[in-house]
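The chain below stands alone, shown as structure tokens; this is the form predicted on its own.
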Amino acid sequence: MNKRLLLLSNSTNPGELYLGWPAKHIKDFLGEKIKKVLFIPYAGVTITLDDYFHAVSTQFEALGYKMDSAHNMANPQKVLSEYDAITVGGGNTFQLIRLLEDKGLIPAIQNAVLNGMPYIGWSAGSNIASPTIKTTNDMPIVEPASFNAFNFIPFQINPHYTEATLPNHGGESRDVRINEFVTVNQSTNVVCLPEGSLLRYENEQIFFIGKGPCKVFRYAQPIKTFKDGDDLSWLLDEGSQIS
């Protein structure tokens, strides 16, 4: 298998252009041979899918890539092979996985990516590269048939990771929530991506790139932190202990 994945924590940093910070990483990842990209906008909820597609396609076309959107197609799985890459945007992860299930796109995208089609995701689009969506930050506004996701990587991603807590707020912190997950999923690593960071996977290697630190959680092990440029390929061994 020759999987190529670019998994972003977020699309846009405050005060910057939409898809501004990752633009250079997207261009470097896709290169010059990629021409046509299929966008999956289904995570969008409070934005219309037309508006979402317009925002994303404007930026991708500025980088030199033609983009079409799955929501404008009757049977997007049937034309998937006509595209050179897949991009899955952020929003609500439960809505995203529900619509991917309804439209029969999960096995089609899995097959395409496992056979070398480049995949770019951010936020919810990165979370679903994991085995499940159980480490999403989103409210379950709809009920999918399953929490199972694409399973491109043998670990979970928590996008938009932050250590911040609100003063005088009694709710659980992100660390508490992730510790709940690893307590009941004891053989699974969780990789926490702060804003402005990503994982790049190709040639059977995976690297953390961007603002850090990147924290990895696993049951009954000390939390390990990683910085820009660190090799996280050890995570690709399913069930691997924190190195």
Contents of the next structure:
Protein chains: 2
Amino acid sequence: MNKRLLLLSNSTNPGELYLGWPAKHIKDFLGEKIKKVLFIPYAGVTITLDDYFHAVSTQFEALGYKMDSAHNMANPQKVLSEYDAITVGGGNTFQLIRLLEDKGLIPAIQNAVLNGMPYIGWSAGSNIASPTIKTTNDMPIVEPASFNAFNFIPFQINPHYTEATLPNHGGESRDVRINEFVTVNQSTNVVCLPEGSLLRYENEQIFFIGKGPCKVFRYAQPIKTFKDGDDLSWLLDEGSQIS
Amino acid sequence: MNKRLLLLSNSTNPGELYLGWPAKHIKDFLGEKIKKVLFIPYAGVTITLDDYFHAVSTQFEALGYKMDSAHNMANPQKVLSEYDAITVGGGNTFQLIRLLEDKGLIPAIQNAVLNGMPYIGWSAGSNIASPTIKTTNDMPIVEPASFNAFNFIPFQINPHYTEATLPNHGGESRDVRINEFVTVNQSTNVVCLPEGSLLRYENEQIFFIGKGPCKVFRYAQPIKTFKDGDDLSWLLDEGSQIS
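Next up, the form predicted together with another copy of the chain in place of the form predicted on its own?
What follows is the whole complex; the chain from before opens it.
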């Protein structure tokens, strides 16, 4: 009903302090009424979850929010309702969804967010706001029970989007990969978020904010391109893929 | 017993004709006795399977081999034994394993190869010779029933391996991704094949051939580096990850 999402492409641009560019967007999104934020660090693989939580909570506390981490709780789903907002960090999407499954957190977080708890994600944390994890850029290092994700939005996000390719390398470009996705998933749009950009969803509207262009891939349709401040609410309509 | 594998990183180097650099290796591996080769085109997504088969069979026929494609057969597993070798092309690894599962081909091909049918793969086709598809570079555009693959070798292959990264882009490098894999799969080695290189397995021995270096990632161990002609048979020993 009153779903509120802030879906960031990435945590940090080159040369910035950690969570640099998102800070003002996080503050604007959470505002002054929010006090306690629950952090989900499970996407972290080559960093300890303690270190990950320390890095993130330092920035959130500087913005005026108290933060706890799910990895320090025996049953995070039982205390979810004590928090005012939830934040899911990046890392490996497969590891993230696998641990959310194992801990029974997917329905609990879905329920909280559908009932109005503000949700912030970046990278893997934005990916899983989509219906599935099928547009992640990550290596499938662990096997989840399912590719199904939170399904807060009716389209897929591709974070860290770039058109750039490595010279003299035959691996698929990002555009080739996303074209593969829409070829086998013809009714699902893909919204590409370049680094330094985000989607903000509230009041049943969705806006693209930040460094563009934001490209939308649709099966057998020309790519649509959007810029800072553009309204993408049309993506929320059923059948938007043939608009 | 008499397993024979030719596992190529990629089909074609920049500026070459299709299947350019592998041609001499394929001819040397298949030799003169092989007549009929079965092609598995299922990794193809944005190319029609007819077009894919045409491109590959043109090259194999130029080398003196007759080729048929599984996508033109109602029950390819029933006629597998009529062929002298099997070739699995690249594309999307998730699509490939999903279609092999759907057509019941995984046990049939495993059985044929374990009984001596020579196997050639490139890119996704080399990936699936590993125990799982967990070191693919591909986007998970479809959900397979399982990440389990042919398991012809006791380690993972990473094809199209490169150390290069995109400037000013925060996405994970290949090395970061493979380090994530060995962090959560500590007993499994990863053999990285740069483009223009391959592994050749026969007589219970395995050699690295082509443009190096070939890097082997092992959990909590220094990366080992190999060059053209090096013997990697030590990877076939149980417990090789702690050698």
